[in-house]
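As a starting point, one isolated chain is supplied in structure tokens, in the form predicted on its own.
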Amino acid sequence: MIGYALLFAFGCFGLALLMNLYRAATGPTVPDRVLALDTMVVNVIALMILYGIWQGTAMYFEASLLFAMTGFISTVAYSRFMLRGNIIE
């Protein structure tokens, strides 16, 4: 039963990733593109965790934590760049 749930979740998050890719490519404004990229990071994290459950190993959970930190820092840095024009003062 868990196999069917995992396949369904893979499909849902994969579809959401494709929709976010479309929004990132055709977003009308830059904040829309940044938000789409941040949501893509969340979807990739979810796919990594689902793959870790499917494989039955904890390595993907640790990798998803590192990916989450990197995605958060990149979103904050890009937002600061858009607001102030520089990242490091």
Given for the second form:
Amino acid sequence: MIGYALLFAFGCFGLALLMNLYRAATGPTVPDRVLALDTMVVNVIALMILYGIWQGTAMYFEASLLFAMTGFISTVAYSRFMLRGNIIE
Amino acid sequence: MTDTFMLIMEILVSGLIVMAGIFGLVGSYGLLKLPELMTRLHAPTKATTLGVGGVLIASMIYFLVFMDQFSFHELMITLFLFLTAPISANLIAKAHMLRELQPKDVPPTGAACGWSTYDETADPSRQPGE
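If the one shown is the form predicted on its own, what is the structure of the form predicted in complex with the partner chain?
Next comes the full complex, and the chain you just saw is listed first.
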């Protein structure tokens, strides 16, 4: 039963990633694209955790923790660059 | 007794995973569907964060019950995502205000000073990147 739920969630998050990719490609403004990339990071974290359950290993938690930190830092850097024209002043 | 407990836990984990998938799908569909950025910010910051939280809680219960190992990593990831989602949304909204909106487009702050994004005391001759 968990296997079918995992397959369903894989489909949901894969479709969500495709929607985010469409928004990142056609977003009218630059903040739209940054928001789409930020959402893609969150969806990929969910996919990694689901793959960890699927494989029955706890190895993917460290990877997803690192991925969450990298995604947040990159979003902050993009927003800082849009706001100030500079990242570290 | 143990079989019943295992069945209940399996149903709980499966329900959490399905619910999390639906929440993630709704969040990204909102990102696609909503008309402009200030409304689009709502869908990923709320629905998608809740979806990932559901996945992480399901993972924690799964590894605790079926694998007999308990880890704090899921709680750390959940806490980190719930802390950082509002911060990044606030920064993106400020960038949107600066780049796309004029000071006449936004409502008054209701305080003595205006929006700090449109600070009029800043030197207008200062170029970005200096």
